[in-house]
Every structure is written in C-alpha cells, then in structure tokens.
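Heads up, the chain below is alone and in the form predicted on its own; it's given as structure tokens.
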Amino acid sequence: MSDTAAGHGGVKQWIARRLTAIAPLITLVFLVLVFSAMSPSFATLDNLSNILRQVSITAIIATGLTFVILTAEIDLSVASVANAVGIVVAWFTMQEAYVNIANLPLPGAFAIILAILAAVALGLVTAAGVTVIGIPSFIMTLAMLQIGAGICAMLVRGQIAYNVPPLIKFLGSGYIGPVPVIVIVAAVFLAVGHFVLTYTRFGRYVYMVGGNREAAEFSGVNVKLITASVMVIGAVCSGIAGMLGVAYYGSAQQNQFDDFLLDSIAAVVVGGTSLFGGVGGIPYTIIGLFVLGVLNNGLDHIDIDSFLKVLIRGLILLLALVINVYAQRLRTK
C-alpha cells in the first residue's frame, strides 16, 4: 500500500472513530438551517430563550443519566422518580394532619428535605438491586419505574396538587431579569457534572468502570460502589428536576413526566455518549439537548402534524443508536 493510500485510510479512520462527536454537530447545524429557512420566527433570541427553557428539566435529568450510561448501565426509572418526587414535595407542602400536629402546612424547607430524601431512597433501592442482588439495571429500573408510578397514584389519587415551597417555585418558574432561573439551574447541574467527570477521581473511576469493568477491578476501583453511586446521582438529579418541574408546569399530577424518559435518554445518546460505557460526557449531552430542543421547537414552528412529530423523534433516536453502535465497533477494532 502506498503512503498516500495509507494516509487517506488514516484520515477516514480518524473521522470514523470520531463519528459520535461529529454526527450530532452536523445534525444540529442542519436542523438550525432548515428550520431557520422554513420559519422566520425560529432564528430569534426570544425563541432561543424558549428552547433553553424547554430543555432545562431534561438537562437536569440527563446530567444524572450521563453518569449512569457512562458506566454501561441504564436507568428507565428517571421520569417516574421525577414524577414521584415532584408529587412528594407538593404533598408534604400541603399535608396537615398526618405529619404536622399544629395542623398547618409544613415549612417549605422541611418539604424539600423530605422530597430529596425520597429521591435518595429510591436511588439506594435501585443501587442495592443492581450491585448487591445482581439484578440487571434494565430490569431493576423497570421495576422502579412501576414503584414510582405506584407512589404517585397512592399520593395524588387522581387529584392535582398546586402548592410547592417558595424556593422551588422561584427556581422552577422565576426569572432573574430576562433569564429564566430554571435555565441557570440546568446550566449549574451540567457544569458541576462536567467538572466531576473531568477533574475528579470519582469521574475517572466512572469512565474506567464503563470502559472495562474487569480492568477497573484489577486497578483497585470499587466497581459496585461506583455503580451504586451513579444510580443515586441519577435518582437525585431526576428528583430535583421533578420538584422544579412541578413549579414550571404549575401543578403536580400523575404521569406528568412520562415523556422525559425518552427525552433524557435521547439527549445522552443522540449527543454521542456510548451506550456501552466509557465514552462520552456532559459536552456530548449538551449537544444532544440542543438537537432535541431545536427539533421539537422547530417542528412546532412549521406546524407539523403531532403524530408525525413523534415519528420523526423516534427516527432521530434510531439513527443515533445506529451511529452509537457503529462507532463502538470501530473503537474495538
């Protein structure tokens, strides 16, 4: 083989191995150009603010899910946990006779603490099932999805709760000047997630566990502890997103966050984080969030049929999965 042919082969291989990073960027640019051409109201600062606000709750959930997927695990309960914890904070805010002998609404801080503890508890149950009992994360989180749904049904009983603590209301629906506070909160979560994954020992261990579990064990990494930790992180992120989502939407009700399961997984996978673990990170998730945000918002701007919108989202996710698997095969060659 000539040097020229070898050089071309090397360039092609370099591009192929970075397909997971290149494809989402190309997709994002393509979507922005198409929707900008089809709708004059799409490429405006006001609409950019709308997109950021629309993806904020997904961003918080996806931050925790990025940790989970980087360890080559999956969490199908994130939306259910978000829904359950959102309902818990509203329920404790309004609850009187059962937990407050003064027969008055609970202090907001107390309701928030109890809701976060509920998220931690759900994460610990998932972690125990996966690491102690040895249940595959897919099956364990599928069961937790049902448990979360059961908690929601038991607390609301078909009703709708409206009250949340003032702090949650401010974080979920308040503004600082023209900037929605929930956008700032989402940015903080993403920034902290990136810092932890990039600059801490725990973050390096997450990549090691996802990249090669056996090698991580031989290197002295407590694989079970890392796996359990990311499950709890995922649950806490989902729970906080659920609390803020109740304020964002103005109410807490059953099945309110069901769509966020697909959106959060899609944001991580479409962005390029490998389903097989060890490759990806928060910057990839950010790109995935923008792809989904631009796609959903742009389809609304061109007034496309709602059923077709669901189909297009599914096709985008399928394409991302194909690219993800293909890139993984290239990396293992």
Second form
Amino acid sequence: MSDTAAGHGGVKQWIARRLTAIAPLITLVFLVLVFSAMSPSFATLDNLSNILRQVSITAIIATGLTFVILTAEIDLSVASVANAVGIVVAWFTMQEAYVNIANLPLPGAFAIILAILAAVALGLVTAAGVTVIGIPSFIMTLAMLQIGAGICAMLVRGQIAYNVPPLIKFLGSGYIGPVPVIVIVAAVFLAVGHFVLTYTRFGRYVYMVGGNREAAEFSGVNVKLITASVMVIGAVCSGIAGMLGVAYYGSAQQNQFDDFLLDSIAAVVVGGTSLFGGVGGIPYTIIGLFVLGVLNNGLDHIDIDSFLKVLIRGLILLLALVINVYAQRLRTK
Amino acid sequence: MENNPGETPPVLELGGVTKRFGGVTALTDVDFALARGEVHGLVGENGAGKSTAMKIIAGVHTEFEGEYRIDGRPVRLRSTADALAHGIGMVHQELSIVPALSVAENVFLGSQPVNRFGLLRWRHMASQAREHLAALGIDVDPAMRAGDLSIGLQQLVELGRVLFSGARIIILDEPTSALSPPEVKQLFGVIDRLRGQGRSFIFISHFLDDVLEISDSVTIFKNSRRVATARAADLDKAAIIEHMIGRSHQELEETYLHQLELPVRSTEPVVLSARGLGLKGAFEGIDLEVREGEALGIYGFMGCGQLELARALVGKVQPGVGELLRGGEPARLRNTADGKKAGIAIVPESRGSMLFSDVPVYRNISISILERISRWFLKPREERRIAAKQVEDLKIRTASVDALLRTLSGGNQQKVALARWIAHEPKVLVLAEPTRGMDVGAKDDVVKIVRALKERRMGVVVVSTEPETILSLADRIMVMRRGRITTEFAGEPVGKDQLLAAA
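Same protein, the form predicted in complex with its partner chain this time rather than the form predicted on its own?
Complete assembly follows, chain above in first position.
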C-alpha cells in the first residue's frame, strides 16, 4: 500500500471503526426529520417530554439488559419479571375493598423491600439455571418468562390493583416542577449503568466475558460469577421498572408489560450493542431508546392506518438492524 | 519401485508428486505405491509432508505436479467426493461420527435407505447396519446412540461407514492415538480381516510400534521428501526414527539428535504436585511434581491427554480422581479463578482461546492483574504503565499499548498472552505449545522468557507435541502416552530419538 493510500485507509478506517456508533445515530436523525416534516405537532418541546416519559420504563429495563447482552447472554423474561414484581409490590399494599388480593396493611418501605427481594430471587433462579445447571440463557429465561406470568396470574387472579406505596407512586408518576420523576430515575439508572460498565473492574469483566468467554476463563476470571451477576442485575432492573410502571400506568394487572420485552431488546440491539457480546454499552442503548421512542411516538403523530403502523414499525426496526450489521462488517474489515 | 511384468499394477500410485503452497514446498518429488490388500504405514515428523500426501490422495488438494494413478490409470481427482467415487475413503483423527444419531444412522450417513415416500426405512437400516458391522467382527446394537459408544467403537463405526460407502482404499489418520490396548487389538483384527478381502490401507501414525505391528510396508517422510520405503519386517523402531530425524551434520544442531544434557534434578521446594490425578477419557494415574525455578516438560503425541492434564492443573477442568497440592497444601480448584488465587495459571495452546482480538493490547495484558491494582474502580493509567513495561521487556512489536490486539502479528499476539501472566507472576505457569507456529527468532525469545521466569523462582510446566520445544525449554522431561506418564528423564543426557521412542 502506498503512503497516500494508507492515509486514505486511515480516514476510512477511522470512520468505519465508529460506524457502529454512527449508524443508529443516522437512523435517529433520519426518523426525526421525517416525522418533523410529516407532522407539525411532532417537533415540539411538549412532545420531547412525552417521548422521554414514554421511553423511561424501557430505559430502566434496557439498562440491565445491556449488561446481559454484553456478556453474550439474553434475558427474555425481563417484561414478565417486571410485571410480576410490579404486582408483588401492589400485593403487599392495601388496596380498595373490592380488590380481593392479600391487602396487607404493611408499611410502604416494607412492600418495596419485599418486591426487590422478589426480583433478586427471580434473578438468582435464572442465574442458577444458566451457570450451575448450564441451561442456555435463551431457554432458561423463556421458562422464567412463563414463571413470571404464572406468578402474576396467581397473585391478581384476573383483577386489577391500583394502589402502590407512596414512594413508588412518586417515582413512577410524580413531577418535580415540569420534569417527570420517572425520566430522572431512568437517567440515573443509565448513568449508574454506564459508570459501572466503564469505570469498574466488574464492568471490564462483563466486556471481557462477552468478548471471548474462553479467553476470560483462561485469564482467571470467574466467568460463571460474572454471568450470574448480570442475570441478577437484569432481573432487578426489570423489577424496579415494573414497580414504577405500575405507578406510571396507575394499575397493576396481568400482561401489562408484554410490549416491553421486544422494545427493550430492540433498544439495546438497534443502538449497536452486539448480540454476540463484548461490543456496545449504555451510550449505544440510549441512542437505541431514542430510535424506539421517536418511532413509537412519531407514528402516532402522522395520519396513517393504525393497523399499518405495527407493520411499518417492524420494517423500520428491521432496516435499522440491517444498517447495524453492515456497519459492523465494515468495522471488522 | 519394482513393478514386475505380469503383476497387477498398484491400486494407487503417486509418481513424482510435488506440492507447493505459495513459496513453501510441502511435498517434493514423492513416489508412493499401494498394493491390493496391503497395509502401508506412513510416518514422519509433524510437517514432514505425510498429511499433504494424504490430502492429495484423498482429493482434498487437487492442484499438484506429478502423476496420480488408480489401478494403473492416471486420474485427476476434483474433490473428496470424487475420491470416494474412485473407492478412496478416509477416517480422520477427529471422528466425524454424529453423536446424537444411532449407530445405524451413522453407518448410513448421507445414504440412508428411503421408501418411495421419502421416509427412512428404519428396520431395514438397522438390520443392514448390524449385518454389515458384524461382517467386520464388530458387535454393537445399531439402535444405540453413537455418542454413547467408546472411542474405539465409534472409530470402528466410522470405518464401517467408509467401507459401506464403497471404499476399497482406506486412509487411517492416527487411528490408535485415543485407543486403549485392547481397542487397538480389535481395530487391528478388523484391518487384518479386510486386508484378507483385498482392501488396502494407508496407516498414518506417530505410534511406531503400532505401525510396525500392522503394516506390510512403511514409507518414511522427512522435510517434504520420501526418504525410505521398506518392508515392515526389515525395519525396527530405531531404524525408522533414524530415517525420520536424519543424520546430516548441519541438522544435528537444530534437531537435537545429539544428546542434550539435562541439569541435575532440582532440590528446591515443590510448588505444585499431583497425586494419582485422573480424568475419564483423557488421562489417569498422573503423579508429578514441579519445583521452584524449574521447568518441567511434558512430551507426548497429539491426543495423549497432555492438554487435558494442563487444564486440570489450573482448574479449567476438574479431574475425577486424585488431588493437586499447591506448596504442600491440598488445592481444590473449582475454576480458573481458584487456580489464579492459588497462583497457578496457563497459556493455552491456541491464540483464539487466550486473547481478546477486538480489545486494546493493554487490556489483554492487564486482565490478570485487575484484582491486584483496583478494588472497585479501574486504573487505566496503571494498566497502561504495566502493559508498556511488558511490551518493552518481551520486545512485543505493537504501534502502542492502545492498539487493538488483532493488529499485531501472530507471534506478537502469543507474546501478549505470555505477558499477561508474567505481569501477574503466578507461582506456577503452564505453557501449552508455547512455540507453535513461531519463527526461529520468536522461538528464541520464548526460550529467554522461560529462563527469566525460572530466575524469578516460578515453576514452569511446558506441554508440547514438538520434541524440539520440550528439549529447548525443559529441565526435566516426562513423556505421556495414551493418558499415562511412561518415562521420566532427569539429570541425564537425552535426545529427540529417545523422546520419540518413549512416546
């Protein structure tokens, strides 16, 4: 290669290497421009606040899922665990007389602690299945998805519960001035997630295990412990998202979170975090969340057949993934 | 090659075959002939050309110079399928049995009998398979899962498949390396029977005793050339080894044909020992000791269990029986993290299983010491400083410690793997195939690195299938054969021929 060619290669390579990060950003900008052009009500400050609010619960789930996917595992039970833990916190809270569930007169803090413990317990079951027994996470969390749904069904028996502890109500549906608290909570989760992944030893191990599991093992990393930890982190993030979601929606019932499974996985992957592990991170997830949020919100602002919207949404997600795969290929060339 | 008039031509014949890969000549002007009903042994060191010859015969390499004749007629094979159509089949060292399928399905793999609806004829298949295997003297239930059979039986089932697909010339690549003595006997029984039926075999092996026992004639390769072909009855092990490693003056130096004086047995404290260590299907009854500042070499052919042993020493796999003692204390290693805590580490034989290619060089090095330099939060500056020191000490050629690992050359990547553990300074370092694929200069660097490790009182275990590597690095040598340690050399002169003979 001549000098000039090498110089060109350098620039090209520089762009190529950042393309995984740039590609979803381009998708995002493209979507914003299209929706702004098609609807005057889209590009407003009010609507930005809407979008932020709408992606907040997904963001909390996606924070945990980013850890999981970075280690090249997957968690299909996130939405189900969210639902179950949301119902657990309501179950330990005094409800109206006509809601026939436990109706325990427990202090709110107690209900929250019990709900978080439930999330940890569900995460530990998943972790044990994956690391001790050796069930692939795809299958193990598929079972947990069903178990979570089962817990929901048993606890509410087809009813709807409305009351949650005041703290949860504040975090999920309160406002500080004009800012929805749930947006702040989501931002805190993302920030802490990013900090842990980037600046701590544990975070480094998460990337290394995902980058080359065998090499991590040969380097003396306790791969099973790291894997188990991310599964628990995934469950706890989902559980907290579930509790706040109950407050956000104002009720706890079965199948309430079903959309969040696809949304949270899509956010992480569309953002550019590799399903094969080791590549990506929270900044990518944030871009992915915005792509999802803008897409979901924008389609409501333009005048098209509402039955067609689902299909369009799927096609745009597919397109984003295709762009990511090509960007990835350019990077490793 | 004497080809008496009136005699039938050889079933397979190579004439003046040369094979080049780019600038490297892998095979130079090789003649080879295989008679009907003959078992022909093929021996030589790694890289001597026997596997290239075998791949030409099996239709894997289709481009070469020279003649290839089957039944006296020149042929040009286009693929392995083409080779099989000409009656040439191969049983690889890595068996291609499908463990989840039944014995019958494996025998018929790729040619399962179907009825006119395209459905498998199970009963027909099972009875055919049983008959077919029984004809070979193999008594197995065709309904059994192939993966549940012993390695020896799996191999015979695969041999059965190759025969069933119509092969009359069968290439056996290292067929005895994973077999127990009775299994070897059974295999030889089957080969003998088939030889009587007029099938021909090419028997490739490092196990010279086995080659001499079963072969009618033996061809020896060295440095891409055929150096000798003789009746097995006229050869013995020593004569074969002599041919294999040559005697020319200049070669003496680099091939360790001369006796290398091992240092007197070390009396330093024992850092790691194994008592009766065993792992099913890999090794058994392993007793060994590694002393401070000493390099123990473990030599053996591919598949003799040495790589599994290396993994068991560091906690990557858990031995079924026996115990490890670290500095005299029993050490139960549940995983490599336990191994690291006990001060035992490994650089495995393949780069892919050791390195993070899309990650900067410094992180590849610092991963072993993160626990030491940071409790919770990373200290990237400290990581880079330590990595930079290793890069300098080991003369690793890289643009910077921030360069991605995959931008480095292979030899330099291997040094990064070493650097990772040198930075950590374990008490015992296991090196599996530490010089594989390295050029002379890089090999020399490894010798220096190991010397430096010993000076730092580290115990080193070198595991290799290359006698040169063992002889250049080890102070004491144990030879493994089929999962057992057969011989130990210490404080005496030893040469490559002795290692080969003991393995």
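Predicted, not measured: the structure shown is a model, and the values here were computed from it. Each form is matched to the other, and the largest set of C-alpha atoms that superpose within 1.5 Å is called the rigid core. Numbering follows the first chain given and starts at 1.
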Item to check | Cα displacement of residue 318 between these two forms, core-superposed (Å) | outcome: 2.8
